[in-house]
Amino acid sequence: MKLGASIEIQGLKKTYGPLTVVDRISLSVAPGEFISLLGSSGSGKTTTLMMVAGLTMPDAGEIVIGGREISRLPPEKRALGVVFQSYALFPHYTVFNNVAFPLRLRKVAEADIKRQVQEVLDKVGLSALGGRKIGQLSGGQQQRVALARAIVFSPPVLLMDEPLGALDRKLRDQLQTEIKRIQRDLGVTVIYVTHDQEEALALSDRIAVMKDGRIDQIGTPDEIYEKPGSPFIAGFLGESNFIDVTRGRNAGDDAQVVCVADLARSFVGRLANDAARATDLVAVIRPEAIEIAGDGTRLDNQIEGVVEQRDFMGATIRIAVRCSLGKLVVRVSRLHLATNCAIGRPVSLTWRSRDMLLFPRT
């Protein structure tokens, strides 16, 4: 397996008039690593990718790939594979000729082109479709052609900009598995741009969450999901409940807090970041961390409420419970839901202190 190249981005910046789109971000990517830039529209993720690709010139900063500074090189001198959401295929070419295009640009011998194209078509599951025109392919097959064209010349880095955005959910799930398999087989370094949180969690070795042109948090999927660095991250990556609270006494990493909406209610949560120095806090709890208490079940925190909404989600059931704190959302496994949670039924909710993260309230 050929290992991809390292990427070092230092102080990268891009402005358009008075608007700063990318604000001096720095990022290190290890050889063979799959890293996703995750963010909403306008967060700067695609502009960052385009600067690495050479399709947008930075105003400041540098990009080093495999020890070579490339931030002022034209795209064709960077030797990077790029896959766009639109695929950018040549409709009048066959599948074979689309994939062969970058090799012919590099003056590769025709005998080698035939061998390399067939090898990569085998790898993406299109070995029997080399003679077809692009218009004869499904969306998923076109995406595979775009991927094959991007990797046929063995680039050290593969850049992917929302490549699955135009596909339906089932096909996206299938191609996510294929992309990760191919990336591992090749050992290529990948920067992947997406706004889809589930996609980033499924594919990435690490995720860089972007907001307002900056990287707000970077870490493994587990780290970012289980230990979000801010309420923004907790709300953007997955679903969370937010409760305004006031800090009482501390006990190590935990603190007792009183709820602003119900001063008679106090809970214990885990202090995060600079929360130990703040009085006004926001408590964050993931829906799956809250249990519906059965007979005798009680964890560190507990509150009673009434089921207001019940949504069947397939493998899980999403339940909204109205209580003195407002509305709490609970997500439970359909197979493990022993309690009757019909709308209007009273329930008792319980959760562990370690699953209730406390952040400074701004």
Given for the second form:
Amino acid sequence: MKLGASIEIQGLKKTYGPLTVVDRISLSVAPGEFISLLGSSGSGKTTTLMMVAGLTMPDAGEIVIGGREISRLPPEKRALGVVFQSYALFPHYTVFNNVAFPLRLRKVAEADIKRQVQEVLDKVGLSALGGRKIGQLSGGQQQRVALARAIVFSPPVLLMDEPLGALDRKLRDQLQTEIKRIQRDLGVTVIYVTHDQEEALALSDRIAVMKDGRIDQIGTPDEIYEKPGSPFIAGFLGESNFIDVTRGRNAGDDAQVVCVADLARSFVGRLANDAARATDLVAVIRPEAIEIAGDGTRLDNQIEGVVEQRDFMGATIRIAVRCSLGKLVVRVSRLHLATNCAIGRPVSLTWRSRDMLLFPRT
Amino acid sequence: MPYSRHQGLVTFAFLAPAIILLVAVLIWPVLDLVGRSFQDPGGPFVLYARLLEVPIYLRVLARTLLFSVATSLVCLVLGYPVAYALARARPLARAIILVCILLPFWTNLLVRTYGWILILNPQGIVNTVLLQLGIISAPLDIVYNFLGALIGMSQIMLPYLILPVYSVMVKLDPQLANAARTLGAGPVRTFVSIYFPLTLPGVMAGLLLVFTISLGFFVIPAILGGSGGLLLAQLIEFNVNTSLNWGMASALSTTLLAATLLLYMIGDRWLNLGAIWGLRR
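We have the form predicted alone; now please give the form predicted together with the partner chain.
What follows is the whole complex; the chain from before opens it.
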């Protein structure tokens, strides 16, 4: 049974005094979609989620879920699952009673409650712990109980506010996988708030990057990573090199432009959409798009430099190279590091023009 | 290390003056008082037997219990919402509310008590206003009786209820109530099933505190309570100052002390009040 509902948010706005926290956000989410609101603290992502949950009243805008306008309903009439950052489990109840709480409110027969709670506890891998008090559970177990409680009454939409924020790396990875699996099984629509870009990239069908109360860019994880809409997003999702350049002549293709970094050097890069008329540009290059030119590898752009720093990251090696443009960060697979890149060695860096994105400088 | 060897001694030296004072003016006199209650010429338990036999003593005891229960409940009804507002208020509002709660503490007890007489007497503000508004046709009998004592007592005891309840409320995760709402509980159900049960330890601490203090309170019932409804503390005072029956006064005092200690033990053992008052985790 697939239970996901669509979500349509139109012009949602929230101000606290002179401060606009959420600034006329519009967003539409398909049934069963997993969408992340990604942003740093103060970007308005949690406030947006709380307005959908009904715990914060919007100043303006509408929220339509499964065709029903709910923005003025109290939270208990919305019937959405919510997982809080603090889990908000009831400490005076057992695990079982926590999960049974929404069912008891819905006057489900006690025998059915027993069966449904057991089912959902099985699903989150806590079958044996129904009798425990909340205080006797680990952080990861509490997280699972919070998830179980939020889905036990089959809500069409699940809202999650940094649900893995308090857990360590390993447990997060494990729970990420489980959240994704459970979401697919149920077909529930998810809005997931996080400040962790890796989490957003791994879990989401689409990501909405938020900044200053607005959605800066929305798209699939690959789209946002490969075609960031602004230098801000390029820096926020993954690592990027930024170089100030000036626009030169067109190079063949309309979008290909020669740009000049200083008097001596010019490069070929690709114009971002909104850079069509700008002269002062900033070039963005992902560290993994830059190669260290070994035996004659020569791509569209090239520059010489000296290795300044070298960090072993496990699967990849991160190398900082000092060159006339400043410092460029390069990320290469451990297996493909052919050239000797000891600190102080001269190296030649090279990258493709399509990997050098040009934005208007602000 | 020499320092740590002397540490216990140093600590004791700092505490010694207080300990000596406590023993001299509190512990020794109280033991003496308890001792006197068993030293009647007729036998050790004669005074306690009389306490059970003479109806006035039991009546006063029952009235005192009723008075303390009533005071505790009035404080709960008035104080719980104040504690809630205090816990949710922003820092400035919180400071203002706290000052308002503590202001009566900084006012002289007698001044406050006689102040109530001015407000509550048949020609006082309350009666004058109500009469002029036509809400009542004859002055209300609200001072020099049980009700008058209850009003004065509740005012003084209110902070003792508010503060423990508040200290539990501020530690509650505000998301708990929000979580209950999203799971389908309305505001009333959220309060009954989630919020109130979680503040219960503070409520019990406050009630117990108000109750035990009220049991032995003298000044307010003596001034506002009139002559009709004698309470235990007044009865003790009567035995000490008027009838000069010090043995009986000791027996009554010992009874009061025992009741208070018993209540405190119950509170500490079953309600873990020590933790709320910050004595242990």
